[in-house]
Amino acid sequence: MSGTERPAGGRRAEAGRRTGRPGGARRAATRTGQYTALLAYLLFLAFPFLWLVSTAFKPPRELGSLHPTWIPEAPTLENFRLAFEQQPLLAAAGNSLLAAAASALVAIALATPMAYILARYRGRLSRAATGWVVVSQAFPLVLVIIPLFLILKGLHLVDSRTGLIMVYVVWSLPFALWMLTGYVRAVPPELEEAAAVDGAGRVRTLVSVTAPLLAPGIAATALFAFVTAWNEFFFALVLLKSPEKQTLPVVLTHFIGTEGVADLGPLAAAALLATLPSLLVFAVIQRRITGGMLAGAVKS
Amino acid sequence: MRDGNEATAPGRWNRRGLLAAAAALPAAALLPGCSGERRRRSSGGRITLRFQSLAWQRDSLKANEQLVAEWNAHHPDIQVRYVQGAWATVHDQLLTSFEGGEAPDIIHDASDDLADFAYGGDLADLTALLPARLRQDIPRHSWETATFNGRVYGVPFLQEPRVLIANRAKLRRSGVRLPTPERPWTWEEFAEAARRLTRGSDYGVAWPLKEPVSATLNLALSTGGRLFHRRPDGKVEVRFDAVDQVVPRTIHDQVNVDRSASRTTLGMGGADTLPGFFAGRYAMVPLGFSYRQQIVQQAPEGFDWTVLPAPRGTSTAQGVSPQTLSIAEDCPHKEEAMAFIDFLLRPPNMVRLALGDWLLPTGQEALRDPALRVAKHDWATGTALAGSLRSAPAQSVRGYPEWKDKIATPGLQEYYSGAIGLAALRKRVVRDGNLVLARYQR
């Protein structure tokens, strides 16, 4: 480096000064407005929550209001009693966590063999099920319905759990398969290779060498899976008849009368309480899916 | 790397192996659901019937949860097994049952979901079944919102007229003549009414107009307004003549012209416009009967609110689509089915279910009942409007939806906001319109 060449830092903090504004001023500046619209999603995104929260707990009278208020005058519980007094929500809750859970569960034992048969073993039936498996996020739901329908009828499904977590197995599996194929080529299988020379087995290295590298990916992949079921309504409410049955969302539409007229406040308890598995869920496993989703974006 | 897995040839074992694992393993999910849970529709000779209630208000929860358990309690041998429906989602839920040969045996819907179920074979004809009491307790016009080419496909039971809420104080303080069920308002009356009620910033009524079709079309039967005329041929087409005028051209001046409706109402539901109403924003709301319930729970303490007549045209008739009561065509027991709606609808039990509603029995000795002619919460006015309740004159065509979702409810929105005349409007609504229903009647 000659002596008249300067750092680029140097050039950037010669030109602040020139303009009366320093660097360090600058970046400060822009990592402000990157905070400001950073918070202005963050506050878009929280305000449907956090209306939720705040209406399940108001009293009729001020869900009437011209003026609402974001902390209730009155708050009552008197929504959450309701809802409970007038459905089966516990019953509802508990359904709805059997399905997400048990299809959660069945599509990641389905889906890890078979994303890491297509991410390793590279040919011409592994790109055509990749292909598959991006033209099946195409198909909209009402198209498949009847059919599925028919045939759960036909196995004996219809109004079962078991068909419906069958469902939503089948349902969320090609975008499981999806992420955990590139969470799996996101491990070198060097490492693989490595532990093949130091006399590691097939199966012993795929438990401990490939296994602990995969658990955020697979972490990250159950929480879609559960979310996805645990969200699901379409099916859910077409394939389940048994009131005992049913799940979390086809129960809250009970809260929902003639020409969209609905039962506020209960509905909002109801709804509330209806987020918080997904929520709680979020929040314990929110390192390993961070980790899980970097990882699985950045390999191609 | 995939070379070097080949190379060995446990590699190649265990690549089968793992093709052979992936593959079994959705087999194996299937395996535990074929010998699963199965219908059971009757065990030990017992008949156990699915009725799926759209009820969702907490009395009318409560009411036909009861009745269900009376029911089942005086007959151990036909069972009635509750089913929570939603109003949200019923069609859809409906017409995939119908389609998979799983619907319920008894159906509660709207008269005006009917007809497309009617005439595709799902719904039994019920004319043979009827009891000869329910047939007699429902006046001829209410049969005539649940009948199909002649059949009877639902038993109507339940009905809402549109009223008019409003603001008793306002009223009183502008001099306007308070209409009764026996003297309504005149069309005209109404839009004096509106206009002298009309001060600063607040308006003399608000139309929440978010779903205009129907409001419209059932109103403007009051001045003989139809639109749909069925021609001898059997075929439907659609008219817009000066009778079926009236109402909407009300609607767009009181809008447009004396601006003595709220504009920014007219995309909002009924429950929308509650919060504005409470505030005295608006001095009267024209909704359903039912939405009573939702003033009583959220109006502020000393709020005073009435309910009042439609206004009238050439007669005091309105459309309404009641709440019906079916039984599937797939249904085996449909004596039994049956059996259960003429208990369910005995008249003591219709007046339960129209007070936990807020609604209005279709029987006529439901609707003498003392508990239904009551001053409080203007009962009574309601039940004096029941006369006047006629088949909503679009409920039994074919096509319908389409012309309503496609056509209709767009260009009245258009037009109550101002952006096109009733010329364009009539250009639409009939032009467009025919050529909609045409590929449902060819």
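Positions refer to the first chain, counted from 1. For the two forms, the rigid core is made up of the largest set of C-alpha atoms that agree within 1.5 Å on superposition. Bear in mind the structure is a predicted one, so any value in this text is a computation, not a measurement. What changes on going to the form predicted alone:
- Taking the rigid core as fixed, one finds a CA shift for residue 241 smaller than 2 Å between the two forms.
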Given for the second form:
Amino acid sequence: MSGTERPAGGRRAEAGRRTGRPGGARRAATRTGQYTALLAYLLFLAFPFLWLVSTAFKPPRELGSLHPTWIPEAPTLENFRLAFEQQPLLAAAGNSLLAAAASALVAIALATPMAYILARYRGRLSRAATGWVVVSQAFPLVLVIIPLFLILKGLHLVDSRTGLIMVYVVWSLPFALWMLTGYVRAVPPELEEAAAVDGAGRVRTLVSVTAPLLAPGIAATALFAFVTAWNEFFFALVLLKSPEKQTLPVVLTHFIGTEGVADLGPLAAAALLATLPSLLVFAVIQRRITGGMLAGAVKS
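Can you switch from the form predicted in complex with its partner chain and show the form predicted alone instead?
If you are looking for partners or other molecules, they are not here, because only the chain is given.
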């Protein structure tokens, strides 16, 4: 390096001294602003959940107060007892668990081989499937519910758990396919080629080499499909009529009277219990979901 040449960092520092605003101070200010904006966004997102938790533990006197507080002055579990007495929450949770678990298993069983084919054998079919994924995610639910109801009625699957599971499978399949395609593309084909060179057959390669590498992605996708079906409300409301078959999100609406007046305390307690499984699952899989989305986004 000649005497007239300087490193880039030295030039930036010299420029900072000339302008009176060192680069380190500017970066620190930028970083502080970013963290402040991120904290404000997190508080905005967390506000409904924090208020729900606060309401679930408040006695009726505090719920009707004109000056609500964040922290209950006299915390109580009475709202949880009333919620279980007024509505069949355990039976509804069982229906939600059945629909969510069955739809997740079927969706994964269908999406895994489809994702492998789309990732390894690219062509018109792969591009058409990608377009189907995008269109399906942008299609409004209200436009498909009437033809969907007529189709299920013709198959005698209205007011049926089997019909609801089929709807959940179809609804979660595009996103599961997109996530799994990203995971498959992240597995180097050279590993499968090396296994073939060592004498492994196609099935042995898929079972012993590819499947173990895809296991985290399959688990994350299955949990995401589970949470999607667990929280789903609209299809269950329209397709299920028998009270003993209704899922948990539909049963939560029963805490609201015919005049629109909500039994706020038990409703908040029941909603909090219904939310906890989703939060726990997302706390476990959020890193893998992000990884799957990024893999699907950056791989060509």
